[in-house]
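Just the one chain here, laid out as structure tokens, in the form predicted on its own.
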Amino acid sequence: MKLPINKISAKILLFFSVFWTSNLFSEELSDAESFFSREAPAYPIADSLLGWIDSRNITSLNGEWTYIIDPMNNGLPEASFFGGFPKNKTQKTGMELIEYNFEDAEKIQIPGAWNAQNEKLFFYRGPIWLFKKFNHSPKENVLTHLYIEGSNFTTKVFVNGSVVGQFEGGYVPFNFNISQFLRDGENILLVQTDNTLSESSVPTHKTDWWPWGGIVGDIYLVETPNEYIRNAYLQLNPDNFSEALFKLQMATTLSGKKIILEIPELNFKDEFVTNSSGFIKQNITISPELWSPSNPKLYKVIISTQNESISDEIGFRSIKTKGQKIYLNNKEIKFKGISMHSEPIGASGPAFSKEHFKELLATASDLNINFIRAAHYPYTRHLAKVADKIGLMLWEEIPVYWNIDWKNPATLNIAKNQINRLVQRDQNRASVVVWSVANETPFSVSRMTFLDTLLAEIKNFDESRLTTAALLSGNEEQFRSLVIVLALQGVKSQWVNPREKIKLKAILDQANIPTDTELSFSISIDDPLGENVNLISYNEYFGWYYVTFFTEQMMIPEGTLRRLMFEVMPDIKISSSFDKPIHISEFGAGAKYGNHTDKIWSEGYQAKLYEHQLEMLSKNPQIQGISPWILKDFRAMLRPLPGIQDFYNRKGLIDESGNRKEAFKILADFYKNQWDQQIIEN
């Protein structure tokens, strides 16, 4: 039976008629076009962040999932006909044409990258869809969140086939309301992660260590009343340990709302309202136990309103600066500290769990540290948990990195959200006593306003930590004087071949210096933007990047070059031209693990490097903490040096299974015995 023509949707004609046409640019095609590409939706951006996540009512999403790869992009409702993912469409007759299915897909752990758990996408920069069933039963008064601890690095979220938002930039924390899409019954949550990044990005495309892609933390559901406590905060007046500081936002703009704050050991129970805008801001008067390495005091904080309870474990202490010296609880310490990644001992991919951190903190504690510099990334909440319970101080940091687009408003919003973001998650822990903003980032005007921005962030919600960025120094006129150095050196030294000394004489002949000479090498960290952080912090590479600037320049073999920086090593000064304590937040040298070569990327040259490194750092007084790079070698897409990198860094203590290299009892030996003494001296 035929169907008349007049009942054909004209749609449908129309399509078919412009799809088997040669005309494709008519303004008449636009249905057509639209079978190749759709208007995006509106993707919502993230909800405020929700805090104190471990006592809320949550329902973990953790475990398996399964995945689809989508290089094109092809699943995205924007995408075209064969792709709109979220509609999860599945087979009913057998007879429906669809060429995707998340039933059936390969599977995957969630937390997780999912570049280290298939080998085959190990180098994969990309989109990838996850897939998750989970049941719900809807209840009165009561709405369901989606927090998720960390996706790399862009994110779009769908439930039921609906969109609920997007998240731009990795490793922290964000979450949605996503009440209004649940069904009673079976729900369907698709999660769009995608590693890729550009010059826009934060972090730029260019990172020093792995872009693990997915889901990187913890996805739980969490239910809270319809008017609910966003966050709190509760940190003692550095000032005045007898005073803290409570801070509280409720979601909504709520005045008049009672809150009752309790810290049961310390006998303090108070109440207090909120006013119009759903805030409290005041000092309560307690007298706690204050926090520290040799004693991790916590005490269990309980916030309550008439239908909601959150709690956590608290600990009080005083971080601050006076002068060149860095003081906690009032007393001159010195950061004993070691930078690290967030990578597990044994395992491929980030560090999520507090298991991961457990072990890797209990490594790092053989080393008698005092201090983590959590490098370059936010990394989960479970280690600055972790940290508060064992007693290690931390540097918290986000992925400034590098020469980021300074420029551009979306990518300084993208940098405003993680530091926010990163702050109202651990403002609470006592842990944390540095906020970073940036890693070896290039001085221009662009920059310092990029950076002050951030800095201005982090004090409108927390002014009780310390700040810094890790900076890179010395100009021009000061390296040459540095070659000027190893050319007197090297001039005496009885090792150097007569042919190397010729060429080191005409170097001093040239810049008009005599021999005999005697010249120390110093420089002065004079970044501008130290004027606006705590902390003046510095990497530096003597003996291991730096000899490689002077090889071609010297005309002198660069191992040469490399024993002689061991011998000035020792009495290069380091001062910055800010009162302030400096902080080496990076120095090292690569070793592969049982290499016992007297070569480069031997245990026995990073080991000699540790020795005149420590040797060269304890002579200078306005130093005052040291991390060096790095605990543990990482993954690391620039390092593809066969049979000694192997795409890894190779500067940690030890290697990716654990294995203790030389120079891990050199730095211990020296936290130990040397530093220590030191401060009992003065």
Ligand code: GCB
Given for the second form:
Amino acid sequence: MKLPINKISAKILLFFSVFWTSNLFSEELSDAESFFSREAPAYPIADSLLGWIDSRNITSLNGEWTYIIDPMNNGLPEASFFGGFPKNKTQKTGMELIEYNFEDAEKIQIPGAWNAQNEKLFFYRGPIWLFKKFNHSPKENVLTHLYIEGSNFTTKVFVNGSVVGQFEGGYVPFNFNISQFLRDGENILLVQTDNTLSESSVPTHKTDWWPWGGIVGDIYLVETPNEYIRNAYLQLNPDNFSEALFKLQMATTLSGKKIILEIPELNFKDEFVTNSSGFIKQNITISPELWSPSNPKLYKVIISTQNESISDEIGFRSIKTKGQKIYLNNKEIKFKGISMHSEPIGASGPAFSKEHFKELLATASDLNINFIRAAHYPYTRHLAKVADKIGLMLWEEIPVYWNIDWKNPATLNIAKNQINRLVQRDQNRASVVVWSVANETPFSVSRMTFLDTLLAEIKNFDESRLTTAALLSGNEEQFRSLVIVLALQGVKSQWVNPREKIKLKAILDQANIPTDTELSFSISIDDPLGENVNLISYNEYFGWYYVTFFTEQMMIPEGTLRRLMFEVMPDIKISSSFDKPIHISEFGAGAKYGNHTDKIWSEGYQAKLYEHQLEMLSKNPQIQGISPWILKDFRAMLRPLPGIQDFYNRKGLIDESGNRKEAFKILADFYKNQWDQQIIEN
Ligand code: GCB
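Please move on to the form predicted in complex with the named molecule, as the form predicted on its own is already shown.
Below is the whole assembly, all chains and molecules, this chain first.
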């Protein structure tokens, strides 16, 4: 007898058949397995970084890809009963139940962030699958690596349905040898990127910039011989300008490999032999013309073995500090800088290409700068390549920002990997003069251990540059003294109204300070991390945030306090207990382009703040560098104020389309006419 099967029982039958075929009812069902999930496959970690990428045999996979949004992470092999998206099942007979299709999915440009390419994904934070087909013909004795210049923030890679590996931590390059997964003809690359951040990720879940998701740098197939040069280092000896340190690592531990290093323009050619770790470390004798902002001289450097040849353009220079001064090529220099985020002018999303950085640096150069703070995370390699050519010094940084999960070894591992890869990628860039390991990280013992580990990691690869971290400073006691300084100014100022004067006098009386006391505000940067870095960097927001902190406490209108702050600002003293140069890594104010009121958020307020800040900073002799916040307005989820911010941080000197605000000219004139005129230009 036939049983009538209605729709519901058909579904039940389907469920049972899946259970049955998957053997999920068996007694051996492990804890990790259930109908809805399976044991995760092993995701291998990425290989050590492949350097000198631009001179290798590369095929670009940049361009049009397709994507599927997967907010519930259902496409992972371990999360779905249908085997996951990497299986890339397709309709063959028209009878297969398949609920995804990459071939007809929406298109996306790679490199590029999905948040910037689909309005619906603007605020999206989660997993997305990126799909690309490519042709390949395997060659004998040739390896194929997949190189991704940056992917935010957790990335899983699959080729032809197989797991290749996983990379945690965004912004930095990584590569996998994918030779074993490739087949002759059409191949399928599937990349899952997830831009979710958490308390233990790097960066952490709350940042004042946009957590752009996706593949945010070039993606290449790179061919190498079986035994290949992994990376090489060539940098001037800072204490002897006719010597350079050459280091090279083969991707094989075979000793006795012959390497030829050539710098044709310097008539240098020599042969070296790898040791038992496939490594070379030797000094070479050369007499190069030195690289500097006014003479950004680069030399072609070629390294070859029997099977391959790689090359790069390298500049030779030294950067040092002595006492409270900075020296480039043994000549005193000041860092006349500006801070940046990696976002292009006039377009949404992250900046990643040579063209993006050419335009950004050309605009920044109109400020008469010689230095850029590339905050708060590594940009693509094109930034430093452009800076090398045009002659700008760079500060490069990793996203250890605000409160990181200091005690978590997995968090440390991500940050260590980020600094390791940033240094290994840009170690031959003359423009890079500062490595920064953190921004505004509150003091704690575990934070010290964390950051010291990162500083030690830099030393493993490069000892020729300055190290730093942008510090917070000012303790409660110091800021209490600022309240007194503001009150003293208030009782003296003609324009302050009598009622406010009474309140200010009461503050002074309570502190036992006579109203005719002469006092200026001093701040000393004494974060113990200063001991372990070369440059004492400090972010300060006099005239912007700090005022807000005091209005409640002093019960004086914010407008009055802002005026008083401008009056006391030129006399603020900034110093450090460390006998080292200070770099003011941030100061600034928000302004909406075109707002010409006399209130905050106006161009005029920002311009005035720059005038007062620059006067103050130039009177402080320990300050040898500044990089105001910031070149361009940038996207920030923390900035919702309608009509003004609209999810932009407005502290830019230009707006997102490139319009220059009044303060732009003030900084440009300052750098042109003042401050470092007493030192010989480099
Ligand atoms: C800071 C942070 C930076 C912010 C800036 C601001 O101190 O380092 O990431 O964007 O202040 O605008 O508040």
